[in-house]
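Next comes just one chain, in structure tokens: the form predicted alone.
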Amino acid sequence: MSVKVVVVGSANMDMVAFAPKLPAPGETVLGTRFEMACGGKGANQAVACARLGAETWFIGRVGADAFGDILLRSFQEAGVRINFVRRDPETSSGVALIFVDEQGQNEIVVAPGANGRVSNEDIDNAQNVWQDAKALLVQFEIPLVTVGYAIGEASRHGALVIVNPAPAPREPLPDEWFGLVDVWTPNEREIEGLTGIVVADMESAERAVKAMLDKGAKAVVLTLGANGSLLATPEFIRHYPAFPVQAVDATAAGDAFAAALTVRLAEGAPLEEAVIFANAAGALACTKVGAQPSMPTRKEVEEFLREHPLLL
């Protein structure tokens, strides 16, 4: 039987734009194509953890427009359980204008729209989705007091808090929040917005998780991209190795890197374990052009890791 995942965060119409390097400041680079895309942090996520088995129920907004409807289908296609998505018709919904160069590197600009709009009557609309809930994944492209509200009913229901902290806060975190969250998720340019702590090498990769743990948390995994993980609680910090494979975009791994540690760690697996399971999503996901349709199933992680077990 499948364990119960909410997601509660933003859903956008990725347009991607593929040239040899990304634009400098005032630069107009010619591209190589164009795609769309369903995308956003938390639709993305949502989607990552339907295909990774989950019973997955997403909580936002999109518009009442076209690209709402290409989001909700592309939702159920995944298996998401869309019963508390609303149709704004006050605003568009949200649009991600994305830029990826021949490394697999990315520059991303979010028009929020609906996304922008999410509100605690939303997640009070839906007080029935946190009925045998394991675990709440969130992000923060919707509004901050609207994801401290999330946390807290899903933290007041006994589920499991997962935040990645993306795109980096641009102003303090509540000191709560540290108390209730059982995993945070950033990568190195949102844990430098969380402590102020440049992350350069693993030297200073440890001094920001440390300063995380300082302020609180309970257990950080810092994402570093082709470095892979690094792993912080209080009673010790291990690094996981990325799995080597042929980026070609790397949009949306951190998305498929948290859905997979939440669903493993829903699931019950240890946090070491649940970390090596995200790093594969997250290595996978690179391997393939898109967000949503980037993120792997559980078939593919597994396999995926069967045919690496000297990483494990």
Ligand code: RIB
Second form
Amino acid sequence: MSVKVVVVGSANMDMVAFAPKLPAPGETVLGTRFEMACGGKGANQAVACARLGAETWFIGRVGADAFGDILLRSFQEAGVRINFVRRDPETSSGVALIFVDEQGQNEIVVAPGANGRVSNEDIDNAQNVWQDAKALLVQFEIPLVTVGYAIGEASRHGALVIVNPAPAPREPLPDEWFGLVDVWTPNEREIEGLTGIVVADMESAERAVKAMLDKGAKAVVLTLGANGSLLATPEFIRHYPAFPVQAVDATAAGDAFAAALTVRLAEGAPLEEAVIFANAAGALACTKVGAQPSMPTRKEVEEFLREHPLLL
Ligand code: RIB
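With the form predicted alone in hand, show me what the form predicted together with this ligand looks like.
Complete assembly follows, chain above in first position.
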């Protein structure tokens, strides 16, 4: 039977330009091609959770516009329950402008639109969503006050709380969140935003995760791109190397990772096993172009893990 997972967050229409290199400030770069795909960290994570086999409920907002129609269709095609997605007539759907270079690295600017209006009331309107929910997964592309409210509600109902602190917050997070969140999944930039520590190598990465533990975090999985991930709990710190793949587009790899970690934890897997599963999902997401189109299925992740047994 599928586990029930709730994702609260953003949905964006991604406008993706591919170019030989990312532009420096003030520079114009001639690109190679353009693609449009459904994205948004929250929506990507919800689509990934559903493809990985969870009964997935999404709480968020899209505009009453053509992009909103497409975003809702993408949720439905993946099997995500959208009973609590609000169509907001006051503003447009979220849009992300994304540049991807030849190494698959990206730069993203998000115009939040309806995501910026996801409110506590939207969470309250979804009261019965918490019944039997095993986990909440949330990110920072919606107002932080709503994120905090969702964390409080999930933890009050006994669900695991997984926070993907992306993009990096521009203000300090409330101290009480650290006691309520079960697992944090920042990347290097996001952990720098949370701790002030610049991650340049494994030594600084360890200092950064320890700083999160000092703040009261129960568990942190720092994603390090091609360098894998670093799991830290008050008991131990362990590095997991990345699975070797030919990366074409790293967009949403962190979303695949956070979703896969959430699904396995919701299923009752131990943290270390869930991290390996998440590493595989993140690696697979890098092998395809686009955010939601690159979210892997359960079968794909399990086959990939069978083909890469050495890292298990
Ligand atoms: O994490 C990738 C996502 O970030 C993209 O889909 C884009 O919409 C931004 O939200």
